[in-house]
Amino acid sequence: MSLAELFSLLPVLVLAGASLLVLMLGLWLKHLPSLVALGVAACAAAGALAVLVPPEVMEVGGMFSAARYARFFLVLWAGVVAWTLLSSVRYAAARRFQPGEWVSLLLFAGAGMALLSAATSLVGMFLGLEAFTLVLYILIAFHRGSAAGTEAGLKYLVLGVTATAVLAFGVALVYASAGTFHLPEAMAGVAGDSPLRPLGLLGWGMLLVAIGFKVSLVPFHLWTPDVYQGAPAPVAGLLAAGSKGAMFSAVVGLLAGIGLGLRDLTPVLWALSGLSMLLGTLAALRQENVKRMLAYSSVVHMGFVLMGLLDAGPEGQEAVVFYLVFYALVSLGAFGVLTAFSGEEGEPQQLAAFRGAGYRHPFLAAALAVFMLALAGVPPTGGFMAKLGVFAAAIRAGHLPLALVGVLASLVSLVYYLKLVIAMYMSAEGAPPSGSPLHRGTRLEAACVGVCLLGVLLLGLAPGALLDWIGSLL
């Protein structure tokens, strides 16, 4: 790999750098204030290197792209990481979190997020998966008091392992039908009329199953809510919003790389679309477990996402992307106040947890309205202008039923959504409870949350920059 190949990468090498030194650092320094200092300062380095600093050249080794779009969600990642960060001090003081090891990892796994929406071949995209993938099996199961969280993080290790698998082969498959690993030429072989062919679609229906794991797509979405609800608040938020939105972003080069051999996967992509959209939603309605709630709504928001994937043109990845940006920034938001509500006992989880919050916690309460009333795409948050982009590209690329299904499963997610708001602002006597188990939260926290709150709105009431910004990467 030559010099101009590495400066091109530098922004993810500060990051990986960073998550290092953090780590040797944690030896002697047990300070975590100061070593979250350093974390976000290293986010901070690498946002402003993507965004000031132009690469020599726009791949890396033939794996990696260091072009506007790479560089927008490295950029994005960086963020994602620094506010959980800066939102997790508290909470990871009061478990007595390893802060040399909780500080290194967060910025490990920013930098392989950042490696596979940067993906152009196959190999690529598998190393940066499993970047993070590795980092967030140790994190899920990171707080060792927890018997709930190394539950989940047995659950997330055996099936992710087993997702690892089916997607290696289905690389090789790929590999043997188009005889190369760059994605436009390895999905444009499977396009093609080689003999080979159906090798490479067999291939890329594994390729399917294992993303499917990782994004929650159902069949394939059954760890979710365990480990959700054994994960600690800051890794489930980092998890809804960075894990899932980087392999989303890293399918909008594969699917753009396919042409019209989208059109032999068509039926399948429809149906993980509409059974995750369907099954999520039903699942959503009958949780008491809030945390268990969002995982499920998270399978819904998955079938959304893939359904824009189904326009392959422009428009369609233009309101993929929105929608991961969308959705990063409403799930770090409630989990962000699951965070802050959080005391030294545990998390509240069940809805019951909750009731009264509204009077006693007005602002994080109000927060945590708006992004229940986000997630379910009541405007003006950016929810709405988040799935109208989804549902137009399904319409456009001919796909009305499913656009149907999707609106039919909007409607009926205000039943799961408003069951907490309702809980926050009411009770059995019409009053706030005598008595509250939620922490106050500190000023930190609020701020992040209120970050969060803001760009739900600016989403959703001033989109225009956004989509624009989007539109010139694509």
Contents of the next structure:
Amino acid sequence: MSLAELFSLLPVLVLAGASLLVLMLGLWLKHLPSLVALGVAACAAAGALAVLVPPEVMEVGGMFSAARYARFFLVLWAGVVAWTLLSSVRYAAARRFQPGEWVSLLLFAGAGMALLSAATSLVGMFLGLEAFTLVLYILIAFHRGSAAGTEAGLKYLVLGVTATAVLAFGVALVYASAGTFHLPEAMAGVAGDSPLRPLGLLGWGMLLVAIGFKVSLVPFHLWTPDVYQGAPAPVAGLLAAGSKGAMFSAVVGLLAGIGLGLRDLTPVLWALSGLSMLLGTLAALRQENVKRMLAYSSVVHMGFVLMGLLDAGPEGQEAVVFYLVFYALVSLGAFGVLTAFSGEEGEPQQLAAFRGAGYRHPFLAAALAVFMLALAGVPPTGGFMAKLGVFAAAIRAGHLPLALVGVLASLVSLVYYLKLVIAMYMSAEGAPPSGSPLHRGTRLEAACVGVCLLGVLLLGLAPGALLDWIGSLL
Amino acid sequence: MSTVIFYVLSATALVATLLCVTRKQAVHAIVYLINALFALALMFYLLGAPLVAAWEVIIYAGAIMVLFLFIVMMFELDPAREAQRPAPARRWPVVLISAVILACSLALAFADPAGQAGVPGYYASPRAFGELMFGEYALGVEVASFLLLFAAVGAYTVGRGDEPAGGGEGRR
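Previous: the form predicted alone; requested now: the form predicted in complex with its partner chain:
So here's everything in the complex, that chain up top.
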């Protein structure tokens, strides 16, 4: 470990160092807004360093990349964390979250996600993944007054630890087959005609189980609705936008190294993607709870992303990264609106609670409606471009039936996304919403939602800039 | 001979782990887990990693499992049931497993007291282990230490009892 290597890792070090600083400061300073300001400043500093200061070496410690792809995701995750911090100030204060721990854990989650996106070795991948998953276990159960949150945290912990065990086993088997943790060489045991190929393939199967769990692909998705429902809304947003995106950004690197071995994995990936789209859609149709509906919708969307990965070429990867950026923006936005609608106690979750919201809270409801249409893939939102990209990738790779399943799932998805829009705009005039009234949302929350809204629309209207940028990273 | 011992130990570890996860009483499960960890430690030794073997005993079987035992005892779940002594037939598996592990360690110790014979080519001496850990994998160790720090923070944050009303500000 040389100084040059540490220097190349500087943006991540800033995030991790800031999380320690905030943790210590939190012992004396109980003022949430100032700690949030410090956290956002750290995210901004990390992002600025990642963009402005070129790394001296491309790989740090044989584990983490400092190349442009990794830096791109670092900026994205730092932005996601800063956004989450800003949009949840009132939410966290109302529930009396411990300020120091709250900000510090979120910052460390950002560092973990950045490390996962940068992983160039299976060890690095494991550590990055565990770093932010561990933080999420805590954040999901962070609201101690909420029994549902504690239950969700426990469920995620038990299932997540099982997935971790499977992941560690898989990494060990892949290591046994190739003799190295480093990517892409670790894939050699799978790709070639090496005598240890069965071990490598078995290891790969286990990696896929763990990955499927973390991004909630069918049949490893069972935790998703309960955890989304119980987790605090800002944490659910981070889970949807960050954790799944970071995992997939690492999978892009994994699959890129596998080369010809991808042919053997294709049936498995095909089945995972198809099942996620089908079962996710069927389950989402039945939901009356918005957070559970978003959970199943995330299962469907992860199926879409996996479809894009079937085309291992640069165009497929470009489509996947574009999708991840879009999905991060739109899920942050949707959960941001839920955060803004949340009062002192509880969150609006049932569809009935949103009745008539379109007339009482015009901006937030309109934003939520746009996010729903974007999730369904209606032009001119970014969802249309994102889905177009992955469908095209699947067709290029010769999986027309899968692409058709995707198109069908998108069409049907309009039904459950529009249910929310109908509840907000077309319910009987003056019908009072059931339960406690929705909160109006502060200016800061509206501004945060506005940023996501702008991003989702820009991705649809002018996707070229981002696509070119992503193309230059790969 | 070491191959035979290895497979005997593997079988023992599997059986002990299986018994561990199927026990209803926490204390019994922990005792089986300790046995499984001892078997694993000997397997690590046979694989040429004596340092890991020692840690397996000192850290896992020694520190963590004893901590588990203390916690289970402090919870005092259902004292009436805990007080019952297990039926003699229930005691045989653990005695048998412990005896197998003891026999394996004694066989290893007497067959090769100096620990020199049959040292495999991939022998990981403590020095080599340390160099790898704090050289090539130094960054990984640092990330893991961060991870553990936040695990401790999380356990403290989530596990703390509820504060009295109005105690949210300025309380340590």
